[in-house]
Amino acid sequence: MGQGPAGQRDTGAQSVLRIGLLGFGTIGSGVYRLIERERDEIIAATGVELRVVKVLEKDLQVERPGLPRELLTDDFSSIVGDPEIDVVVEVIGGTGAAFDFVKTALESGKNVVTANKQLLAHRGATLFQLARDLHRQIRFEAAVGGAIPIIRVMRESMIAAGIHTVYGIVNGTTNYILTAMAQGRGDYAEALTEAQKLGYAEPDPTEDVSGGDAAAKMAILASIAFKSRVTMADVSYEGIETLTLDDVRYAGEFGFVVKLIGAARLIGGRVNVRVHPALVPEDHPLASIQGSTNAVFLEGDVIDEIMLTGPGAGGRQTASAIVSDIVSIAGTKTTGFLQDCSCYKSLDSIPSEEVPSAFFLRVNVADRPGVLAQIAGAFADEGVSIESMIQKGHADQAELVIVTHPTREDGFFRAIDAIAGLPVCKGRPVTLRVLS
């Protein structure tokens, strides 16, 4: 860390850590403002002054209230080529230019802080290896849980906990939408519009509602938990775009709440990671997680079960995690296993088809004798057992809502294919997993 130059006001800091900030959007501006606002507190706690000295943006003519114009640059080389800059903070997103920027920053001797979950889930292996080879740090707490310090807890506090399961709600946007639907504030489209108006959902919400955002986060969490690299290609994921109010209401009749769940499991030495909507029992702690809040469960041989919860969507929460990572770099004199993913194992994946799960299904059928027997027969052929069922008649049709006992997914979906092909069925059944 460089010392403060002559002529700077005396802040009482023992040293200055200079920061190059890549991007000044919602998160980047939040990082800058938080550093300015909490400057004295950080100095008092650490003896280090955090100072943003350059901000990279494409258009230098746009007004950015509160940011001195002299800090702006559209030349990345002016940041990585500045020997006085200690840390590069990447908040531009994406996996193209962001990868090049982070790679070059590491090669130029800078430590890096990023909130870019997609970058780490798709191309993190290369960057972490480079950082290790060059004895540089990549800090990425803000990439997963917003204000929840899940990365730090897993890498430091739980290193000997024997973690075998990580699961929970890791996307605030979808949780807000599902909460609104459960509370009767509208269907999926209406709840999404509400989330966008309040800033919980982006104008293009695809990454969130498709499950892609949660999948990237689960790839990162699984890599840390199981010490084996998990990428986006290893994660199966589904979103919430096709969920209807009927699904949410029927779930309530069975005593469930619908949530988008990310789950990573170590099963017999193999790893399964996936994201999907699931019915959560009303008495489970995750059922009470509402709005944009996130919650993550850690299960291990030593710790049994621990839940961490906190705000999961919003620029302020992400900015807080980024500043925390910068402070961690300031207080770390050497690099080591706590600054990377520590993926020293190479575990095989287990296909989701082999993983057992209970299921909810909803299907419209002709209301005539023998229909239930045909459906039960299709399930029996694949060893699927029915736990409970609701039937509601509509003229000459009936709607069947069924919850099964846990069963292998491949057998269940073979049964669904058979049921969909029955002449008495009016379309393919809607299926959702049940959190066991």
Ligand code: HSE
The other form holds:
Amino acid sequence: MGQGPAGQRDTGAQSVLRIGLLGFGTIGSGVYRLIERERDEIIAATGVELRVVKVLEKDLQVERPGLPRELLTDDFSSIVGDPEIDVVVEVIGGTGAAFDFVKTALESGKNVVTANKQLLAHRGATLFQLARDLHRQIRFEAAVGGAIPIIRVMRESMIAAGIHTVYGIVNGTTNYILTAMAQGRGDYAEALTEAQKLGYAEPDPTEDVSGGDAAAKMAILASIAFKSRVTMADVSYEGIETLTLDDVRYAGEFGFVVKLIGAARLIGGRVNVRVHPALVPEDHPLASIQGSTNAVFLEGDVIDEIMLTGPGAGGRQTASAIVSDIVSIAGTKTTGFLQDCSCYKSLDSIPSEEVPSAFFLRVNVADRPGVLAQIAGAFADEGVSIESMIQKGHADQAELVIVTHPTREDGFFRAIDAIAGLPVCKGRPVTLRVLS
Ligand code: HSE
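Now the other one: the form predicted in complex with this ligand, given that the block above is the form predicted alone.
After this comes the whole thing, all chains and molecules, with the earlier chain placed first.
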């Protein structure tokens, strides 16, 4: 940190923390504006002036309102080569150039703040190890849950909480779409179009609707919760693209709301992390999370249950988390407190088929005597117990909707294979997990 007088400006600060900002898009410009706006407050609270001294962008000709032109550079080496710069803030995204920038920044003695969940979920192990070796920090509060202070809370406030389960609604785009479907505003395609028009969904929504964005965030949360590295490759994920309005409506009839749930569990010393649509009981706190809001629900031996909720995206919301990380670096720079991801364990993973789930199942069958007995028999053969069922008749066809008790997934899916092969079944059953 630049010690001594705070430069030419008389701000009253005891020291200046100089920042190199990589990227001036929605988040980068939000960070710059927030630092400008909160400068005096941060000095009053910490004695430190945060000062952005360089901003990396490819095109120096683009007009960037509010940003003094002399701060702009297209030369990364001028940032890492500047000994006065203490912190590099990476908000360009991606796992290629961003990796090189973060690695070089650490090697050049800088601390790093990043909002880049994919970078950390794919290549975090290398970067955290490097940070640890070099006694530098990588902070990443903005990588999960936008403005929600979930990383710091899990790493510090809950270090002794015995967390064994993390459920997350960590993707705002999909929660917006599912909320719109549940409210009858349209089917999946219509709700996606609405989300795109309002700017909640990207023009190419693949990473969000496929569950990939949520999977990266759950890898990060699981690594912190269980203190053992979980990478993107360890997380199985499914998206919401094939969900129908019928599924959402039937879920409602059974007293459930459909959500894209990230689930990280510690079971018998092994870890399982995945993302999939799930039926959430209407009285569960996660069922009340509407629109693009995010939430993380934690269960631990010591804490019972805690849920944190708030905006999961947005320029100024994400900037709030980034500025808090910069201030944390100012406060912990000399101690090197929490330099890495706290992953000092190396836990095995538990295959998803061994993890028990309750299931929702919808299947079209012929409506004649003995059909239900065949389906119940297929479940009985695999030890799957039915909790509730409704049947809707349509002429000589019937739609059966069944919710099971929690059961091992391998047995359940063997039963589904058997049911799909019955001559009385029309097509393969639709299956969704139930949060239980
Ligand atoms: N695209 C994400 C979402 C926000 O829809 O929640 C950035 O992580």
